[in-house]
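Take a look at this single chain, the form predicted on its own, given in structure tokens.
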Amino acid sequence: MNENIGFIGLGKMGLPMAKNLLKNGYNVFGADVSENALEELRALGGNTASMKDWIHKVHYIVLMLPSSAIVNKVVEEIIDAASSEKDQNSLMIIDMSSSYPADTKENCNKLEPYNIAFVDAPVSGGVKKAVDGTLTIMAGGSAEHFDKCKRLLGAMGSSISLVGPSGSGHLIKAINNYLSATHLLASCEAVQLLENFGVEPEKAINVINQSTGRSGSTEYKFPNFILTEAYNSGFSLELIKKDIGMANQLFKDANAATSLPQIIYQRFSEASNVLDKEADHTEINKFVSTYLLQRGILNDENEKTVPGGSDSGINVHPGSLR
């Protein structure tokens, strides 16, 4: 008999990633505010309704949301549907947002007492992965509990590990994106100045992917997103802004002695507040384009000035980030 599933958060990541576990034969309970993912999912098979029409039926529940807060909400919600049914199946929770550790460990202990497991598990990829289901999946929580779901994780992922306690998971995701935006920012910069120096940039891209200054960004996103000026990863600035700050956080309650979290969460922040609203990630070339080499250099006309270091400001014409 297939497995029962429920899925919460069928945005750009949660939808492909729930038709995956469809097309490997389970049934699949989706919830999301977007009624065109809903109607996308019936099409395919899946059921939506209500989570309490549901959630006694389900044997796992999948949760793909935006942030912590959202995560711990829709926890406290499963409690109170959960603990309404006398008949309640055996019940684990798969956590696979980009959620706080702290929070993660809070709600691992909040569900003990109902019974309900709790395995934190986010993913990285991108949508292209998450497509393919060849995410890279890791894990928090018990042997136990891992061992019960691997084989669901295998329906969305193609390298799946249990990475340690519960928190483990997201902790090393909000670390993987750090390093992921890091890597972004240092590259957009490195090939920004080359090309003021006359260096074409697909140029500069190809001889550092055979270098060791390579690293996903240019391998990847560089000749896919950047290059093309496609700018449509699937991963928005909004999202790794809050990922890169969760990460700048956790070096901070660790009291480590490092600027680096701060100062690439700060460039970030930055971008963010003078880019689209729904800007992909990606778009931080375009940030970068705006105060590497101009310096001091004044529009006519709809100035605006960006933060660009400790003693100066950029002043930035908007249209230039189009």
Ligand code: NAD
Contents of the next structure:
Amino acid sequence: MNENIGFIGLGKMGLPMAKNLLKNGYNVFGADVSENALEELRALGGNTASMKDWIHKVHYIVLMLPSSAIVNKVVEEIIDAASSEKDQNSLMIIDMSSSYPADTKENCNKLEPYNIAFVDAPVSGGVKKAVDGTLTIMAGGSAEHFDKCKRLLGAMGSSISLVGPSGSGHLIKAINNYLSATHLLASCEAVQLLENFGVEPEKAINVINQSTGRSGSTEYKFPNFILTEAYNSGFSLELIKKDIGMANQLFKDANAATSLPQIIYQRFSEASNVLDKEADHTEINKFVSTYLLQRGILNDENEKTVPGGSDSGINVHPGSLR
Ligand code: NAD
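Which structure goes with the form predicted together with the ligand, now that we have seen the form predicted on its own?
Whole complex next, starting from this chain.
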């Protein structure tokens, strides 16, 4: 008989992940606050009855929600729904959202008296890998719990590892996205600078991708979402800002003597104040080209137009770049 899985949060990532569970023979019982998302799951063959109708039928509930605050609220709803059922022994919640590690540990402790296991298993790879079922999954929890849910995770990802105790997966995820945001911002600023000097962005990216300055941003995000001006990676600016904010807080909590996380967080926060609420995270490039370089360089009294760099309308004073 096919195994039943609860799946809460059927957004850009959650829906394709749930689709891969269905493809792999699982029955999916989905929940979302959006009626459109529920309709999409039904169209794929999923079940969208209310949680109290399916909670006693599932052993695993996957969460793919926007924030820790929402995860915490949904955990309370699961406790309420599950505590009216007798058999909670085999229930496991797998939080695949990018959540705050301290909240993850708290949820883990809170659920223990109810005999509900809580594993953090956030993902990287974006919408494309969610669709392909090739996500990188970094799990935090006990080896016993990890072994139990590994097969299920295998339906959604191709690189799956237990990285440490509860919260470790979310910890690595926050730090990974801070690094990713740092590369992205630095690359956008660098390519804009080169463009101002008359270098074509495509040529700059091709060379950088053959050199040591390359990163996931230059190899994947620039060719697919930025140079094409499609800006449709499926990962919003608001969500990456949340991740950088978490990483920044983690550095602060550790009393780390670094200002970089705060600067990156500030830049993405400024971008989120001026860009659309629904902006893709790759649209940080628009912020860079429209605001950042202008603010930093045009204030110079001795500004000069760099030959060949006039398309963007941004003048550059070469002396300020050394
Ligand atoms: P999304 O906003 O597209 O999807 C979130 C879904 O959760 C929406 O369908 C929303 O209606 C639903 N939701 C919100 N509150 C709810 C509630 N109380 N109960 C039930 N459903 C609720 O976001 P996403 O891009 O799919 O990201 C989901 C998570 O995955 C986030 O934590 C994000 O940081 C992380 N993530 C996203 C990407 C990406 O590329 N989009 C990549 C890796 C990780």
